[in-house]
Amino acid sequence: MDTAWIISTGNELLIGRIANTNAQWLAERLTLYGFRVERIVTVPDEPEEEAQAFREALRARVVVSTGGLGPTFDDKTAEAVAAAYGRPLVLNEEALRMVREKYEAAGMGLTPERVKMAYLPLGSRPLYNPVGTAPGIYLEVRGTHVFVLPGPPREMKGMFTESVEPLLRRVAPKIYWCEAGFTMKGVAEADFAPHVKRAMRLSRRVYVKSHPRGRETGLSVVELHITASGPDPEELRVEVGRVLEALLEAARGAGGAVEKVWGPVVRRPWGGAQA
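Requested chain, on its own and in the form predicted together with another copy of the chain:
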């Protein structure tokens, strides 16, 4: 299965100032595109630490990073990517044009800090930023597709939708994602564990995860989440449906109350669910 890594750069994440909502958003998008997100790595604003993560990430087919593309002294992701993959950092004409046009439209000129954002690793392609000024970076390294996006969520999402998705569609596996779930009350997670194990044997594609929400020894509340991915959406729907039914029956048989049953739903990356 095609794998993806997410690299998040920013000291603000490592001191706990903010939660990594960018990674969550990207993880969901990449999953819907059929990738198996294998690792999310958060590193500080230091080129050596960043470069190490970018080198390790070559194990994946697709790498998406966020952060470190801005105009300040500690925005060093372009430098880190260049170092990681042994490519010099060069002024990219297309990126410079993007930066210049952004500032000119606002009646502002170029300064060294602004021009800095147009230096990309040799052989990269700039990604248009529909919200902010810093272009993103796309490059292919030994079969791995690397997308480098800015950190502010609006810029990251805008660039992903506008510039990354068209490229991603070309390399994404033709795979669908299907899910279903329900909430079970009154059965301890540990007691339900054998049923989960048994239900998963009904299909080699389907994965079941139970999430305890209450207290194991008090009123137990467990959320069941059933997921599957594969090339045939109808087949997925059938298999997820079969596992869902088996689990519902087991939950009721164990004396549990079942609530909020949903799915099977086949989700598509271009937004929205298909019931």
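I would like to compare: after the form predicted together with another copy of the chain, may I see the structure of the form predicted on its own?
Shown next is a single chain and nothing more.
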């Protein structure tokens, strides 16, 4: 399976000031597209540390980073990417146009700090930012597709949806993604774990994850999420359905109350949902 790395940049992440919700969101999206997320790496706002992470990430098919693209002195991700891949940092005219249009629309002019956001590694393609001002960066290095996105979640998600997903559809493995699930009440997650283990033996493709939503020592509420990926959508539907039924039977047999049963739903990441 093709692999992916997520690189999160920012001292604020490392000191715990903010939660890294970007990485969670990206991991879910990349998984849906058929990539196995191999690493989620968080690095400080230091070009040398960032550059090392980008160099190591070349083992993956896809790399997505967030953070460090703004106008302030510590936004140095473009510089780090350039250093990592041995490319000069140059003024990109298309990126400069994007930045200028954003500030002119707000009645503001360009400053050296704002122009800084238009300097990209040589050979890069700027990615339009539908929410903020800093363009993203896309480049291919020795077969690895590198996407550099802004850190604010609204900007990151907007850029990913508008600019990254169309490119991902061209390079993503053409596999299907199937999932199902339900909510179980009255059975502790730890007590139900042996049933999950047995159910997963029914298929080598299927993975089951339990998410506790109540208290282990009180009224236990557990969400079961069943996933599988592969080239044949009908096989996936059958296998996920088999595991779903086994878990439902086990939950009821253990005295649990079953609610909100859904799936199996098959999705075709490169072309929308599959009924």
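We call the rigid core the largest set of C-alpha positions that still match within 1.5 Å between the two forms. This one's a predicted model, so the numbers in the text were calculated from it and none came from an experiment. Residue numbers count along the first chain shown, from 1.
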Residue 189 C-alpha shift between the two forms of 2 Å or more, rigid core reference: yes
